[in-house]
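Shown next as structure tokens: one chain only, the form predicted on its own.
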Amino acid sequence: MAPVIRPRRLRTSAAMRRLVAETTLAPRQLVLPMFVADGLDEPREISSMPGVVQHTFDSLRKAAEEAVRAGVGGLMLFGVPATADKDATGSGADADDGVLNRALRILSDDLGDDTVLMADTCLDEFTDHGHCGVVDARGRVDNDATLERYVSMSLAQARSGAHLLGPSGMMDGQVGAIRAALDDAGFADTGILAYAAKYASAFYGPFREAVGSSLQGDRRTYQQDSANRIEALREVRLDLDEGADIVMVKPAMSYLDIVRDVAEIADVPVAAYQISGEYSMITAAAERGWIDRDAAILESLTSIRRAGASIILTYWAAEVAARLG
């Protein structure tokens, strides 16, 4: 008599399910994105991202220490300058007294090598037009002029203590230009977390509020079209050839097929960014009692891991790290 095959035997208890789980999630795999803003006396709630704030320098220090104590793998910093300090070239991005570089120095002094300090290497928060680069007379982002700004910004961030730089503007050649500049300036140990496949997504909406974006229009001339899959792999290969230490897919949840594709070809760690809109969707549904908040958070993060990401940027990083212990 043939044996009865019963896969359910391995689902009979929580202990059994834990024993045979194929995908695991650990605090070290989670990175917390954080916003620090100029001119605040106290943290400012981001209305479209309940539970996330624009930090003062003091609250940033406290929240960063708590996240590191919970065991997160790293912190990704975004600077939010005062509107009056924005200009056409994003000069605050590489200024020593710019909000992001000041925050990097503060956390570098506080935390040293206890965590991986990452910096968003992009101009959109700092430009008065809200684009990720220098805009030419036709209103289009000038790739090569933007690379010059990225190089200057990268050196400023490296001097300020960033361990990893995150060029996110999707300019052609950005990784190679930054890598060459870092090496020439003596920052050979400063790594590059390349936003290798970054899509023009409708799910970035809450992030625009988080960074006080001045953008009018869209970024479809440099971010990828959501319809394209093969193009993402071409972008990833180019970044790998130019020296990327980690490659990232953004967004995560709507692009798990891309995460899987990238994980299959990359010989470096693969990251994925669970972006603001993904965070806000789960938060809003949970607030209305439509889903189990904690279960949905863990399921969403586990799905990103299952797709092949070894690093996940998520606004729940500290909370989930503490829960996982």
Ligand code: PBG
Given for the second form:
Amino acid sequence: MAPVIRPRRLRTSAAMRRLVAETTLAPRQLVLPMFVADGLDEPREISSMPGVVQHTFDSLRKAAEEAVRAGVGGLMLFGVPATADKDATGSGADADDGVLNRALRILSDDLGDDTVLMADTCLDEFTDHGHCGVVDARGRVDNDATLERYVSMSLAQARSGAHLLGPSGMMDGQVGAIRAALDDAGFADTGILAYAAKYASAFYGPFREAVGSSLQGDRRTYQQDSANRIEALREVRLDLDEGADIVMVKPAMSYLDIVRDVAEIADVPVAAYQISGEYSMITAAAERGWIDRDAAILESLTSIRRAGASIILTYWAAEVAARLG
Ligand code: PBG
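Output the structure of the form predicted together with this ligand; the preceding block shows the form predicted on its own.
Let's see the whole complex now, leading with the same chain.
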């Protein structure tokens, strides 16, 4: 009788499994998204994301320093302006004293080149209607008028010390417009982490609370339809042609096939964003004792790496970096 072929031999001990593991997870691959809000006296818990807060400037500095000390690869900053400061064009986004630009300057002063400082380049936190762009008379998001706002916002973020800009609004031509403007203004070294394949997703729900979003309706005229796969490749190819330095897929866990597809065509690093709803689902199930929290977190991150992302944005970045040591 032929001998039984035994793959299980390579699973016999933790040491053996470690020896043959195909996928690794390292602190430098993890990027921590952080929220900083204007007008807070102390950090505010985000109820739909237990463990994540809207920071004050002081608590932001402290948490950023801790994350960098834990070894994370970078920080991605989101600004939360006071409601009274929101308007139709999102003026707070490119104002040098807007919450996000102020926070960038503070962290840039504190951390310099010790980390990679990234900024969300999008208007949704700053507009009173909550859309990622400016809206025309008929209520539609105007692509090319929005590009002008993104350019202005990008220059403000570059001046404020961001190393990488993260245009996340899914306007056509956003990477090219931003790249050209950065180059013209002498910011050739400021890079672009392009949200290249970003899907309209129900899993962004908790983020809307995190940034105090004013959005009514949805973003389906600019973010991608979850039914589509080929379209993601087109979006990525366009962003690469327009000069993206890193391309990102978002969300991560429901889109691991897209992460794999993109990893196969991109000749730049591929990032994936484990978004708010992914964080909240695992957190909620763990709170109920339904799953093992720490194991589920590591498994989720490992699966995103296995799919082909070399960089992962995750609200667990600092915690996991510290755990991995
Ligand atoms: C847009 C932006 C969003 C997220 C990151 N950038 C929200 C959206 O597109 O509705 C979502 C991040 C998350 O859910 O964790 N500025």
